[in-house]
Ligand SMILES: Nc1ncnc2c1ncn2[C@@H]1O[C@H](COP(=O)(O)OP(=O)(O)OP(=O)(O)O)[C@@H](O)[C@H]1O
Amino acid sequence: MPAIEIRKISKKFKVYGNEFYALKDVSIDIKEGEIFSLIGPNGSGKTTLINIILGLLIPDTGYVKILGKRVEDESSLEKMNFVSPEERFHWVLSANDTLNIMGKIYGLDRATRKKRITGLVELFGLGNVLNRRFDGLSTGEKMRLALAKALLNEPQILLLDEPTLGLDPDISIKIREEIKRINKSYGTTILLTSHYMKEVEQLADRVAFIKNGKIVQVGKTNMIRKKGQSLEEYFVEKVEEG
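May I have this chain by itself in the form predicted together with this ligand?
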């Protein structure tokens, strides 16, 4: 059974009366325990697909199953968590309050919340900004808070939409190491989008290239490209192809 089963998903958007497909007939099986990366140019449909997997957007056709159950099933939601570059928490709440409130929403008791939050704060170096309001955090601090939130419910499936966007190299390296460690230690299935091909090369077991809402190719990260070709060169070649 795949961790995420994506079947014949299509999604149309209408902008000023013009309809277009953001996703067209997308089918992918993401295996349990793998790191799978979705790559493709801006506007190719990556975030739209992640939102559909999360149940935030309803597709026009097709379905998504999370560990065998339709995403509409309430239990599916509890198995997942996500990080999005657009993630906003309430601007007036401190990082600490944000994590506590999210922990309550996830149904964690006080002792579990305290234990997990302490661990995550240390992991993402949030100690010195814990009492700062969300609107006072830098881009990188916001992203680290979003990552801490995403691990609070110990999800089996993690959806990471550009998790290192806007981060300095030092923290990006730490976050990549952490993504790898979470995957190895807990067998967490991870779906990752990124424009940093080095990051994808380093992390992903398999890659799907998406263009104009269609999956062009899926394969193992080191098999998908020609011999001697970097993933960056592969990307450019795919963009330029017809």
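Residue numbers count along the first chain shown, from 1. Given the structure is predicted, the values throughout are model-derived calculations rather than measurements. For the two forms, the rigid core is made up of the largest set of C-alpha atoms that agree within 1.5 Å on superposition. First, how it differs from the form predicted alone.
- Assigning each C-alpha to whichever rigid part's superposition fits it better places Val218 and Thr188 together in one part between the two forms.
- Put simply, the small part of the chain turns as a rigid block by 13° against the big part between the two forms, using C-alpha fits.
Next up, the form predicted alone. The previous block was the form predicted together with this ligand.
No partner chains or extra molecules come along with it, only the chain itself.
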């Protein structure tokens, strides 16, 4: 059973009275425990697909299943979490308060919250910022806090939308290391979107290229490299095709 089963998803939007397909007949299976990357140019449909997986958008046709359950079943959402560089927490709350409040939202009792927060603080090296307000954290610290938050409910599936966008190179390296550790330590299935092809090469087991709302190709990352192309060369080639 796939961790995420996407079948014939289509979604239209209307702009200035004209309809267009943001997604058209998209079908993908994402295996349990793998890191799967979705790449494509801006406006290709990546964010629309993420929002449909999260249940924030309803597709016109098709369906998504999370671990065998339709995404409309709210229990399927309890098995997921999401991280984005646009994620913001209340500016006046400390990192510790943020994690405790999110733990309550996820329905964790006090003892469970304390245990999980302690483990995640150690995992992401947040001990020295626990009592600092969110607006006083660096960009990298905010992203590590977001990753810690996303693991509080011990999700089986983690959606990462451009997790290193705008980060300094050294911080990006650390975040990629954490993503690998999450995948290996927890067996978490990860769906990653990124414009950084080197990042995708380093992290992803498989990659799907999406363009104009359609899946152009799905393949193992190492198989693309074996053809003599880097992912960046492959990406540029697909963008330049008609």
